[in-house]
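Given next, in structure tokens, is a single chain: the form predicted on its own.
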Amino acid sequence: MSHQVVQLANGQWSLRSLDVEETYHPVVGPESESNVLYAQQIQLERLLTASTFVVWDVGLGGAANAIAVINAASQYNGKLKIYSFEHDLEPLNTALNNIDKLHYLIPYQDILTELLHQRKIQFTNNSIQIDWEIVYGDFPSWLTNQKDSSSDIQQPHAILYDAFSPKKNPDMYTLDIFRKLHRLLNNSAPCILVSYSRATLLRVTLLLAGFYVGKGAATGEKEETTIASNKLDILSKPLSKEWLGRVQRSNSAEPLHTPEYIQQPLTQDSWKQLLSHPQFSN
């Protein structure tokens, strides 16, 4: 077994990966963090004007993020499509086997059981129609195989980017991966990407990949997180030019160019690219 359920300092329960040695939602627990970090920041009111609101759930894990989005979306009328990208379904199996501790799963136990077996499910929650699908496999490999935006998978309005940390999972944080991700977005429609990290390395990587980047909500012990988008005007707190001073002082700002975790200051070439980014060049 590669996962177990552990009790956090605040009494809540969460999953822990024994292989990676990281705990999911480690401070406040899955229900609270998933709601504050993801559901509340992807502007779900856009459901009202989208024929289908599409969410890419990158890292299904114990399904806390997707369930938080479903719960929050259920106050609206419309259609919600969730693609959960995952290469290991053992975390969700472990979560369902400990549903007495992970209470957020209880209303969705039957739905998640069918999702695990069929890899897709359709259901209605209040006035929202939900189509949920697992895209099984390695996310970087899947991205590499997408040559353009003509994939059968619909382009996202929101991306819940919840991979393990760059130190433990560097292949999910390379500059190449985020460039490929940005390339798949619909330029005429805003997409919001949310990450729990506020690391300078991640923010520089997102910027050099073509995203606009801003400050996200506080959660747990983090004073802020990160929101990125293909549209600047959708960010309420975009990073300012003053933030560039932090980049210059950082010993861990250069993007990962290979799937190997290396900490180093920003190179002169990357600095020039960053200064020419539309977010800072005006």
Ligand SMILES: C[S@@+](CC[C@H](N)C(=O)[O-])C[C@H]1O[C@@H](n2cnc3c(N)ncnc32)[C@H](O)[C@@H]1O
Second form
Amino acid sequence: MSHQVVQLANGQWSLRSLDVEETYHPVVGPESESNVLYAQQIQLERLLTASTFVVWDVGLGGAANAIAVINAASQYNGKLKIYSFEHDLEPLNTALNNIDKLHYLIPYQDILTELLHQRKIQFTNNSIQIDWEIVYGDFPSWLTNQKDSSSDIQQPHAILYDAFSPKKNPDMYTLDIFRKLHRLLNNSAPCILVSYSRATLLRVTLLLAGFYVGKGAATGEKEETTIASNKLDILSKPLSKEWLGRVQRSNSAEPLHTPEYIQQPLTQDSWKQLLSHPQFSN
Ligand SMILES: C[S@@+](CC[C@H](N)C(=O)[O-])C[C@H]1O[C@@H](n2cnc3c(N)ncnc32)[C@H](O)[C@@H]1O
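Return the form predicted in complex with the ligand of this protein as a structure block, the form predicted on its own having already been given.
Full complex below, order starting with the chain above.
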């Protein structure tokens, strides 16, 4: 068993990885954080104009983020496609075995059980048609194998980027990964990527990968998180030039060039690239 459920200080229950020693949605619990951080920040009203609104749920885990998106999307008419990327289905199994504590799962128990076994499911919630699929395997390897945007997998309008922390899960935070991710986006359609982290290292990485980067909503004790996009005008709070001062002072700003967690100040080369990013150079 690599996961168990633990009770948070506010009384909510959440999953914890015993191997990685990290708790999912650690401060406020899965229901609140998944809604505030992910569902409410991906501009789901775009469902009304998209033929199918596509979400990449990176790190399915206990499915809290995906369920929060389904709940929030259910006020609209339209079609929602969710691809959940995951290389370990044990957390979802453990979550379903603890449904008495993880109440967000209750309305979706049968759906999740089928998803777990068939790896895909289609259903309707109010007026929304949902097509949910697990893309099983190592996400960085999957990205490396996507040669261009001609993949079977539809390009995302939103990416819920919820791996473990860069320290524990460095393979999911390299500059190479985010460059590949950015390359797969649809140039003509905005995509919003949400991360719970506000680390300078992550923000610099996203910028050097080609994303525009802004401040995301507060959640629990975190006064800020991160939102990135391939379009500047979709960000309500883009990082300003003043933020570059923080980068210069930081001891952990240089992107990870290999899947190894190394903290170091920004190199001259990365600094030059950052200054020439269109978010700051215009
Ligand atoms: C913090 S948990 C995700 C929580 C989840 N989003 C939720 O709402 O319950 C991180 C997840 O990322 C997955 N993960 C980590 N590294 C991965 C990789 N290289 N490929 C695919 N999934 C990965 C882990 O197995 C874990 O389930």
